[in-house]
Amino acid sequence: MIELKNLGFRYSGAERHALDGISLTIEDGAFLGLIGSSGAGKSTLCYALSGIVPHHYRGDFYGELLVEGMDSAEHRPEEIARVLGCVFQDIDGQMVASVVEDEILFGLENFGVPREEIEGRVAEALAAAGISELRCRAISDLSGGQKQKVAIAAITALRPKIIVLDEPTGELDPRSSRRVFETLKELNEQYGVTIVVVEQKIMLLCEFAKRLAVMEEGKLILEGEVREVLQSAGRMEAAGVNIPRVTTLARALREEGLYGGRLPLNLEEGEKMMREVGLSC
């Protein structure tokens, strides 16, 4: 579990807090979509999720950041990274090996996980990410797609409880941004692993995540299960959020008095709405 209890950060110089009284849970096993406009700070809500803030980043720092009972303050990144694993935005730079196959060892390795696991806990990564076949391949010849999953077979081996993603999908196409989201499902629910993914892409949170938050200006503004949190689309449209499609078409079709049933989240459920519009029309 984690708990952020009145979260305040401001940078060092800075002339306005980064994180600024954020008060969220997030259970184990959540799937949990982070989103927001350039600047909200959720990049900064990453780093003091990992204890990169306030470890590594000077600044005023206040409230508390409970990971698994751990305080955030008191406990030092490599120590929250037992339980914790993050995958920020720039994967070449996070990078250590040349192989996949060197580049999952790593982290074991460091982490004393005794020799006699680390076969298992190698294959058991890459087979987790849907990259066995990329064992022996150099990491410069992937893609990107490619390279965010060897990431996330990286930290999987290190069997955390709680995986978060910066922005995973920033520079991918449609089809790997979806890939990725969906081994980040499969560790979910088959794992068990508590997901917090930061993304732009809302239709792939809609779809994947299980509640959503929305930050401004380094503030919590919204958070809940998705369709709940959809429901003050005007909200999130004037934080600077975009929202699906199909639910800007299903309110509009509410405000002419055409539609009454629950909104949709994906082309599948805007689907079945027109269908029910068609039939009372």
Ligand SMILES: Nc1ncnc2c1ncn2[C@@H]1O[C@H](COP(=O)(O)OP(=O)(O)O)[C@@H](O)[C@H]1O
Given for the second form:
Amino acid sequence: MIELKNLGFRYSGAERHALDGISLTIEDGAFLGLIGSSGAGKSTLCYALSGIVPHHYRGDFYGELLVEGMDSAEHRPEEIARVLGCVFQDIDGQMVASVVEDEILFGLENFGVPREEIEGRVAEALAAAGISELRCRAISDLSGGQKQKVAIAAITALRPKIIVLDEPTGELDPRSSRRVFETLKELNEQYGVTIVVVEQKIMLLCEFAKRLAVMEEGKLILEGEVREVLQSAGRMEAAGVNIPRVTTLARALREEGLYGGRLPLNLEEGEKMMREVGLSC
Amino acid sequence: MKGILDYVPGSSFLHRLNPLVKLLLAFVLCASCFVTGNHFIVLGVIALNLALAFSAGIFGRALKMLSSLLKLSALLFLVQIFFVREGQILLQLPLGLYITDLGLSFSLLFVLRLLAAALPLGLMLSVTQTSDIPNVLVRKLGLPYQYAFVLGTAIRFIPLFAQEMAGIMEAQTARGVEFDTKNFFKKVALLLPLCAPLLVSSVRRIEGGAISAELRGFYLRGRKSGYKDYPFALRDFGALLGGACVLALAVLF
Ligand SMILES: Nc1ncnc2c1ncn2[C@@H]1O[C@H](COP(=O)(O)OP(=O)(O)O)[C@@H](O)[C@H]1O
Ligand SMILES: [Mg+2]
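Can I have the other form now, the form predicted in complex with the named molecule, not the form predicted on its own?
Next comes the full complex, and the chain you just saw is listed first.
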């Protein structure tokens, strides 16, 4: 479990706070999507969760962050890393090896995982990310989506309870983006890993995330179950976040007094709504 | 994008050599070119390199390295050849410039050495997995892991650097800057301002890499925690013997 209590951070030299009084609880087994316009503080929040803020970046830090009961201000990032793994935005910069297998081994060797356990862990992490066949490939030969999965496997091999990902689909095409999210779903459902993912593609979050958090200028403005949060579509748009077209349509129909059911999140539900409204499409 | 020094997977004789032996071999080949004054030995080392590249299935890449090195060497050759003033004059040029037999021989050797010394390093990097270099230095030579890792990372960043530079130049070209100018000084003047963005983006990259390594327990690593063993095999001794022979030839002639 992660608890943020009135958390704030201002990079030294910056004028405004990148994080501004954030309170949030992330339960075990959650799949939380984090959305917000660029500069809203999403990456900084990821840094805070992993302990890089305040240990690496200097600045004013206030409030409290507990990861599995560890206070991030007191515990070193590598201690937190044993329960919480992070995949950051710049995927190429994060790779330490030239071959997929070595990338996975890196963390296992560092954390002193016993030798006889290592092989099993590597194989399992590769399988969970769906990239067993890439084991001996050079990382520089891989596509963006494959690299993203390597980064995910390198983290899952360490068996953290929580994985935080910062815009994992930022440079991917729609199909590879979906595959990455399917991998995350599998980790979440099969292995019970808590997932926190920063993502700009709202449709992916609507489909895969269970809860949604919306940030604006360092503040957490909305948080809750996906459908519940989308009720405040107007507030989200004001914060510069896209909302699904079906949801916009449903809101328009509601305003006209034509529809009173629950908000649709995808095309299927949208079709159902249209039938209810009595228009066939 | 694939850089010219990136690892090429394979299972050839060279690929399977112990990484430490590969390092040593590359070093020995470089050293041979500098201890010898014989053009033919240096040419022989270049040929040996090409043969090794062929056996490892990276002949095309070796040729590419050679051709880009040749461009640099041609420039150095021209500078060198007018510099040496001793020896018999072979060709008299205007402006008081002339070419001597000694100058020709010296410049040729210089350029051949450059080619022969750079090739083995390039080949070694092409057939060695990046993390094997620090790993083997730690396990076999007892180097502290953190230092060995920095070395490995520095090597890995050479291609990333080149990639970054290409990206920045592309962006500038799109904005109408012409890098293809013939004027050398103009080109330098165009390239200099790019150093700042290159530095910034590279530092950012390196910082990102450092953070990611730290979060995966980089500082916890001890000497004993390596997974791979890197045992020496018969072929390793064979390769070392071969290297020793080249060095001996270089010293004798
Ligand atoms: N290293 C840094 N130093 C100073 N300010 C920073 C740094 N990184 C981000 N910021 C600032 O913090 C704010 C939040 O940035 P960030 O967390 O990267 O937002 P997001 O990921 O949502 O786009 C921005 O105003 C940004 O300019
Ligand atoms: Mg960001």
